[in-house]
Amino acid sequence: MNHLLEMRNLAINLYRGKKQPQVKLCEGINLDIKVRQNFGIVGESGCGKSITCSSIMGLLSYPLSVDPSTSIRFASNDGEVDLTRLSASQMRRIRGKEISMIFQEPMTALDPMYTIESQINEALSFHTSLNRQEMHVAALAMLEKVKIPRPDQILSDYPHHLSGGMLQRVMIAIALINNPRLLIADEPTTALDVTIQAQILDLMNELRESYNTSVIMITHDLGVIAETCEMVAVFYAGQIVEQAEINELFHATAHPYTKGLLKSVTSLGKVSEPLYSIAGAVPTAGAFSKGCRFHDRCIACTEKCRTSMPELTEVAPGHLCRCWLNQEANNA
């Protein structure tokens, strides 16, 4: 493998019963994650960002399933594996050790009945042979690395004793305690105020350098993407509509949806202007049209957009876009 993770033709199906056809929530998604790369996934709520990364972690359960045509190859410490072909016990040995995830809501992701130390030790005890004293030392050192003050006291606290920012640091500590090769951060700053957001993003960048960990950053915030990522994929209605290096995406935006996302970002220099918003909403899974899934919200829509699905094609070196306007411009 040339990458840490190679996803090919990801399709996620929703089973609705014997008498109804399965609904494809995501389809045709290909991703390549390099070693020590920060890869961003951006899009509105309901576009398929979190469910795509849940498939990497093996967290999908009935009525959701990964299509048999999908391949998710991962360069583990024991050699290359296809995550979609592993048994539940094999996946448990990788999850939390080589691939970890920071979930959206730190307030609800931790168990309120157990101390912080118990929850860190759970990740250690499953994947290591450390004794209780060694786990205590490791947990203490990890809390210090994520810059939690009074780490000795925090270990004996329960989640409700801590603020949102502190809980997010604990979540990062749990995710990194086994030195994973891949860290998935699902909206890690959504519930935090702006100053704490900046601290958490700086912390994740520092830890990535220290641990040689690749990071998949899921967010709807383009500011977070600009701050942390090298490559970004824009999701819409269960598909990738644009993918490029971060500077290319911001300065040579190709897809109308990405342009709309960028226009909707607030700016201190434009306080007197009304906030831009993309008209309409993301279509419901199972009600996708035959054409471009963005056509009913696109100001540049043509008849071809309504009736025929564009392929994800290269519009510049390393820059992919799913739009008829760009394909026709390149063919002209």
The other form holds:
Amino acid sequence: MNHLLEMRNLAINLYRGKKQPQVKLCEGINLDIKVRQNFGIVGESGCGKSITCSSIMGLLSYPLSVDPSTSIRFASNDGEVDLTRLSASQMRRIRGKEISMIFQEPMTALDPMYTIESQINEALSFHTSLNRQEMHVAALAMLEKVKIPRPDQILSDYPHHLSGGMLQRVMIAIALINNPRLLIADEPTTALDVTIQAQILDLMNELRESYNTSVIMITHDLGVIAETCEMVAVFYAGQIVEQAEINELFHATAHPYTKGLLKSVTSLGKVSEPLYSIAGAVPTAGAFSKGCRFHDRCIACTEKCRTSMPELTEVAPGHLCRCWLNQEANNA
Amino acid sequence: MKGLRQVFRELVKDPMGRIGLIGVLLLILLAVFAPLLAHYSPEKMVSMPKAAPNQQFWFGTDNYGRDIYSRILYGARVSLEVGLISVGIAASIGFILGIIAGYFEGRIDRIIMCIMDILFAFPSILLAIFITAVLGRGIENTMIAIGIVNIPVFVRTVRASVISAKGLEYVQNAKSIGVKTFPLLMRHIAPNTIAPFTVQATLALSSAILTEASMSFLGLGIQPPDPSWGSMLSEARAFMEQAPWMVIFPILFIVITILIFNILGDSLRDVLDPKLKT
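May I ask for the structure of the form predicted in complex with its partner chain now, the form predicted alone having been displayed?
Every component of the complex follows; first up is the chain already shown.
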């Protein structure tokens, strides 16, 4: 296997009781994450970005479940494993040690009952056999690496003593302390203000270099993607609609949805124009039409789009797109 | 999460909380020091039957000539003992079942909640009577019966807070760093149940005391000659017109006890769950 993570045909089911059929919230998602790659996932709220990553971590819980047909192969330290076939205790050994996660809201992602130190120790004690003193040293060193001032004092603080940016640094420290191979960052900067955002992103880039960690960056902010990622997948309604290298995606955008997203990015230069937005909303899972899932919001919708679903096909080397327009253009 | 000292301070600040706290404290003192405070043994016949309250017998005497004041004090012991132990049984079993039901959901949850709903459907006295009928009379069996009757409310309270705690981001985060299920439950989820759990326990205490009194009144709880407010009432029923003090004092104490526990419970809820305050 030449990738760190190979996700094949991910489908996530929503159980709605015995009598109702299961709804597929995501389907046919393939992802390949290379070693040391920074992979971006963009999309609107509710299009399946977060649950895709939760399924890598094995964190989906009733009524959500990963479809049995899915395989998520991961090159762990003990060789290649399929994350969907691991037992609960095997999965726990991977979580926090080889794959870690950073959450969206640093203010709520730490337990208010415990000090920063005991929460860092929690990550250490489950995966290493360090004693208390050694854990203290490790925690201190890690806080220094994420550039927290006065680390020894911060260790004995409670989460409510710290600001959002500081907490996010603590979160990054906890996520990276066991030197994981893959870091999943679920909108790590959404809850922070812009200056802190930039600092956190810089920090993540820096640490990724020094730790050799691959990162999956989930966000709905194309600016964040442009700044950090090498490869981008655009999600829409539980599917990948476009996937390309960062420059290709920004300069040779193929899918109408991605075009819409790019157009809706605001810039300081054109204040007078009204903000662009894609009309309509993401269709609800279970109410998808037979055709392209984007057709009712698409500006270039044709008859074909309404009746049959386009496949994800390569429009240029390494550039995948799920749209009839491009496929016809290629065929012609 | 508030520290114990802060909860206590806020409780004292609230006038109702102060009343509840002092009342409960007084009641506990009365029960603990009953042997010192009582004038006579609760089972000894010390005077004429049905003597009206006077300087020697503060609350009068009953139809066997026993001092009602002394019996009330010893009865407070029985009430508190039954209340505490039965709530202890209900709370510990309810806590475990509630955590299991709330955390694991799915089939286990449905089975547990189904049994709890069945228990809940019975009027509590009826269920307690049924259980004592199976187990036999006596103070221990009364405690067990009242304990079982009170399990469902605890399961529901704990389950509800576990379900809401389970979705909290820091619980997901703890999972994502590989914390095992048991430490996850104890360290990160259980503390979220403490506030509603404590409130529930205080309120359950008053309902347990009431159930005990009702069962003793019906002759199924504490057996004579042991003093119990309920059984004292039951004995007094026949003499209500000739010796009203036999009825008045046990009733007074039952009412006051229930009232102060409920007041304490209510103000504890205000302190522990500020979201409910309007």
